[in-house]
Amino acid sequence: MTEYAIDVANLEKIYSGRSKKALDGVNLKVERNKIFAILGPNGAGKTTLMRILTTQITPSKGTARVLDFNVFSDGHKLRKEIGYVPQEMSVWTDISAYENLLIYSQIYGIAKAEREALIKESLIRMELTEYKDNLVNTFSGGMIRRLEIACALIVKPQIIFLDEPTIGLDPEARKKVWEKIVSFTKESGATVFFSTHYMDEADEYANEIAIINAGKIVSQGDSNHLKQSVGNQEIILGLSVPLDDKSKQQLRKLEQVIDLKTNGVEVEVWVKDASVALSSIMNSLFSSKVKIESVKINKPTLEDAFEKYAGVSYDSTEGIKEVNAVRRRIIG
């Protein structure tokens, strides 16, 4: 067994009568028992390899492994070892939940003599025993994502990919659902391998982050790699009197400082690393004799970082629409 639950090169995909390729050469590699996030753009090939990964659809080129297993001649074996939560609706809204679990098992192959306690372990890990009998149209945005990965975790999966699983549902829900998430990987010791528009979700969630736009992966890295490789942190200081040119001097002087400007009684620090640069600058200040009244530190964010490799405006509502569109008229 390797170190890594997936392992993809040089991939490639090109859809029938199109010229460019929605998958241009990938290379990744996730270890087993992380929590990996890959964000990009719509239209940058974060389905397409979700599908390729999950065995519905075959590349172009290139070679991809799963859990060991070759996607493409092990995809019979592969399938029973992952479940998948897909960005449309996965359930069916005019049934109750658990006759989309018991559905589940059955399409997964789960013996007949292990499928209710299967059933009923799925609707606790997800907090949904109260409502088994209910009908899934009467179930909130959060209800049915939670749903759709219970029906997803029934085979106790060893890999789990999630395709934007929490898209448009509010904060809270959101919140709930990453939870659930997060227990039953370190009850499992299972991967995750999720698509998401909410930075916010990556950098909390995942261990490790990959950037992909055009169908390349453009960075990877864990959260505070990726901002960090951006460029330098900011300190902003109010003071209560313009600096002089000697007090200038000495903070240029400082090993962290990089630049400085100055705008009457607030001064611009730019410094490598703003946490290990503050006591010096704060010092030097000190003994100048300035008075520090207010300190500011601006550092790069994962959305400076996706502005940067992806090529493209951050925007989180970008894709949200369609999907909830798409899901609303499904529910009806």
Contents of the next structure:
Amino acid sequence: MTEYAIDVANLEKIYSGRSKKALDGVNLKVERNKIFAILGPNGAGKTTLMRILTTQITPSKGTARVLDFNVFSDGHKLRKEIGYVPQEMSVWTDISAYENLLIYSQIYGIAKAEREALIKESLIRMELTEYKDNLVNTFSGGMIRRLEIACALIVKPQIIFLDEPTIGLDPEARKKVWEKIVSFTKESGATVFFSTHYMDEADEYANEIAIINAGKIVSQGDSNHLKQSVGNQEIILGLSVPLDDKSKQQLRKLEQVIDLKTNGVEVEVWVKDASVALSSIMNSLFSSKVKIESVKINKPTLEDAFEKYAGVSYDSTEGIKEVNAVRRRIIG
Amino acid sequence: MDAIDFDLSEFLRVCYAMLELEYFRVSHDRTELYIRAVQPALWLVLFGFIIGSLRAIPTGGIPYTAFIAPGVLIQSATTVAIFYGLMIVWERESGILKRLLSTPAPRYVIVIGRALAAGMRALIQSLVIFLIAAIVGVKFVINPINFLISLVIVLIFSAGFAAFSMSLATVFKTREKFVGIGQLIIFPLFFSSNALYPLTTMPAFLQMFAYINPMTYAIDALRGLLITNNLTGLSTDIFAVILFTSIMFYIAAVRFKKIVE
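Please supply the coordinates for the form predicted in complex with its partner chain, as a counterpart to the form predicted on its own shown previously.
What follows is the entire complex, opening with the chain shown before.
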């Protein structure tokens, strides 16, 4: 058993009849028991990558291993170990929640003796017990998503692929969906690989993030690493009086300070990490008897990192609208 | 992709799940069942009565409504089956197909399981037609074995058509195109079969077409089993139906990969 849940090398995919590469040499390693986010503009290859990793389509070139199974040749074994929720909709809306769980548990070959207990557990976990006999087309978007995840978790997969798990949901429903995912991974030690349009979710829930653009992974790391790689943080200090030259010199000498600019009573200081640098900057100013009236910190955000690596500004609205339209059509 | 190593228990398990899914569906919403009974009822009541009273078609002594009942029954079952491809178009648009492909269910079982599920829906539909036919006075052969064999033939034949329909869904990937194609297939098959007139009354070129039309065999089997109790052609009919369905299953299983890419 390797330490990686996903291990992808030089992966390429060209859909038949098209000349553009949907994936153009993806290299990616995802450690086990991590929540891993993949971000990228529309058409960057997120869904294609996920569909290859869940063995739905075959790559044109390169290798991809999930849980140490080759997605190409060990697909049948691998499919028993993975959970997957596609971006659009993966439950039947004209039958009940319970019936959906029952059908999926049969497809996965869960023994009859265990079935009822597992379905019950899933319903409780996803807070759907009291609606279990209702038709899915009476459910809210958040409930449908939780049911889809319930269907994916019923076999206790070692890895879960979630393609835009919360797209189109309101903030409260999104939070609830994530609470469930996080608690499941904590209990089971499963790996989560998800794509999202919501930067705040990647920031908050992912242990590691990769940014994909034009079929290539352009950056990978934890959220702080990605933000720091964009540029330095900026501390803006409002003072009671303009800074004199001596105090300025003293500030410049500080180890953490990269650059400094004054503008009347305002001082802008660039540092690598504001949380580390702030105390020594303030101490230096105190020792020069300068009175500080306000402090403001500007940090690069994940959006800034996205913009830098994806080459386009972060705009979630387009993709979200599209998926919402599909889901509305499906639910009716 | 994966080598097809046949696993019988897996095959049966997934087929059963697909049948159960269809059963849940039908049990939650029966309106489609009733709406789809209207047209066949009109065939039996209006067409059967009017043409029958003309006595223009040699039916070998049986009432005309009884003569066309097996054809109407098969046509209504086929209609259900041929529009089942629509379901696959829908499931492709939604994420269900993607989701099914990531489950341990082998692809060919997904196809065959869904085809059998469609066959089951068609069978339920044909029971409704059977009932209507009995109500309008069609005298059926009273023999439970004949009846059961008929049901199995309807199931197998409809499943074959549903598989054909799923193959079509790999070509016509939108609903609008699909609906048009469905009608375009059923009616020519219906009229070029022995549903409404005996083969012997047909012009030679149409007869030739009728002989390669799978509907002819299913109808002939049902007519023998349910109306005339003349079973001389039954083994040929059953062989033809099984051959048709096997070929359709094979094509659908091979074509299925196309629909998801």
